[in-house]
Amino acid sequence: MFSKTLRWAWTEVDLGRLAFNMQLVKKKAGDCRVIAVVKADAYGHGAVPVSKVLLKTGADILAAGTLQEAVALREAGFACPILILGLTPDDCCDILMAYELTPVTASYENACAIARAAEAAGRQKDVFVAVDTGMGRIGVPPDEIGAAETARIHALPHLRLQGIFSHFATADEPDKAYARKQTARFDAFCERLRRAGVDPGMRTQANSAALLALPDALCDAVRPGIILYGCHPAGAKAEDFPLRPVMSVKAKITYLKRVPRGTPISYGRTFTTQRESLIATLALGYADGLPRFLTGKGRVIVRGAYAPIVGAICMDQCMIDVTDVPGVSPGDEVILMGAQGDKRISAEEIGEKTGTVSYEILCGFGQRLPKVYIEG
């Protein structure tokens, strides 16, 4: 087993910062249980080491995005409850039993498949029922029809309704009117269940944005995701919730050359030097999560100064203009996301420049780049 990353490009994941963010979440959540969202390999940070820290610092339940992710967590040795946020295919319900995983269901038919698997295993299976209060994704309708279907699911032998699950569509937008409407629908749905003699169990709807801005939506359990990793949902004020970014992306200069004025750089000759320039090459590109749309817009930090990314970003490499940075040498460390001195480049900045969200930026950097874990 190699002890080195084998590349001059890597991500650093600061587990101390992760623990700090989790402590902020616990304080904000109050008496609510915390369902820590570690889907997509913990947003690219590494689900196994991240989950260990989150459980040590107060998470009650882990939430995976898919059955495959949940199985991987269980096989990694986690004995805690694991909730699957997506739907489990009918023909895979036996895996829920084998790995003692908690599914979300959104139809009587799917619930019947889960019940059959539970009967075959000779056990009872806890399930959450999803209600669509306005996300338009999965869930029974938040009306009498949906309540009746949930009551049918509740009545199935070998199943136990552990809770009701919903998700916000606009909790991260400045106007909270629609999010409050979703909360009202959720509360009304749970009341319909009670009138029908069905205990809704653990109610959970609050994502990161709702946890910060919608105290009436916290219910019994909250589901923080992006804030665990140090990014604020859109509209959140950093000073009100001082998160610490967990992931940094770094590289070393692999090649340095001085070129004359009029030299084209990279594919398509979209950038041409306007002066004699010092161009450095870095060994990471869009296959490593550096968005190609950052071409002509991005910047890095090297030797405490900002330097622009120039030319089209390649699959495995990119170039930066370090003409105005004194003393640059091959092997110098470059920050593509993170901080150095008083300079900082955030996932939010990269997302804004490329027309996407910080979530996608973190997940992208977390796929191919090797990870180095530090205790900050």
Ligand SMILES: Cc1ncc(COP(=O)(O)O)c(C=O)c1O
The other form holds:
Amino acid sequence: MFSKTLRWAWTEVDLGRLAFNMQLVKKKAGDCRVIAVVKADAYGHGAVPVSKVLLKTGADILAAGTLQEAVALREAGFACPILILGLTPDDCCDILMAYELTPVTASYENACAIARAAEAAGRQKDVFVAVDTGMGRIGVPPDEIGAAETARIHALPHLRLQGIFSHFATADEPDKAYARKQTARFDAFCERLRRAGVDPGMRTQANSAALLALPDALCDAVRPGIILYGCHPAGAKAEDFPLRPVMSVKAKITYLKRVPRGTPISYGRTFTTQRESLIATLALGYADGLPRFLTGKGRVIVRGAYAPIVGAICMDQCMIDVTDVPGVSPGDEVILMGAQGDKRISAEEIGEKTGTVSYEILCGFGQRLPKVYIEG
Ligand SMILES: Cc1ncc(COP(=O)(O)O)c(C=O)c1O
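Next block, the form predicted together with this ligand, ref. the form predicted on its own:
Every chain and every other molecule in the complex is listed next, the one we just looked at coming first.
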């Protein structure tokens, strides 16, 4: 492992599990097209290998977060449609043409910039128009004004309205009332467009949580992200949708020492041993995505047992207390996220302990640690 990764800490990305999750998604999506969300380097899992698996297992379209990510996917050789979920700056619209990327637009002005680039390239450009049904992020308003703006975009030469796009703010909350209100606004908006003689085309609004919990919101295409990577949106029951976590985070013990009672550990001496202790050091820290907020709350799995993270998590290293785990030696493999035997540490658990969401945990671990791909 060391010769491969140059570090005694790495993420393990199980592409077999990814394929399994995709099959569950396909079953749930039925006849809807699947726009697989691979933004932020596929939530930290590596956009290129992940996209290969997702396309092989039934994704119709890849969704990037930004123009930069979309260009990287195209340069990696993917020939499929690539949708950009965020807005493309007006002065970059020529790149949409050069790389044959599909933008989301949310204003007539931005649509005009895309149309100019399309005209300059002598081709037509398909676009999605975002409607803001309640997320408050991007989108034309879901009323007559928004419908009129969409109709003007639709009428632009060199543009073709491929679809209408919206995003949920609360689909993962137990109370689905607001999400249902968003769906009602979305449906009413599409109906307004039809009355104005504009075909809304491919309607898409469902993220993972909506795919699992709001069958009326599936429309023509769904946009799952987090469930592909094996995390349950808050409130979703694992029994109903048995996802398999794709990413594990592992490290080997780089240093092991027995210390007397009263020994301070790490910056700030926030932890002091209360007994003679066996303290192991791991070569990963907050710069690798292990949140510093886990200090005093985190745990790992070593030799099939849980052991606490002790002392402040450093930038590149952290310490664990293995006094109660028999037989620990330097070089032993430690799991910071993942499973061993009946023990499990999920991204959701780390997120809950650190006041964030599983998404941020996955993205964080995906940044600096080397990735090892397996087919479990
Ligand atoms: C516009 C859009 N669609 C779809 C998704 C996928 O969401 P999720 O990962 O919750 O399925 C995201 C992710 O945040 C998004 O921003």
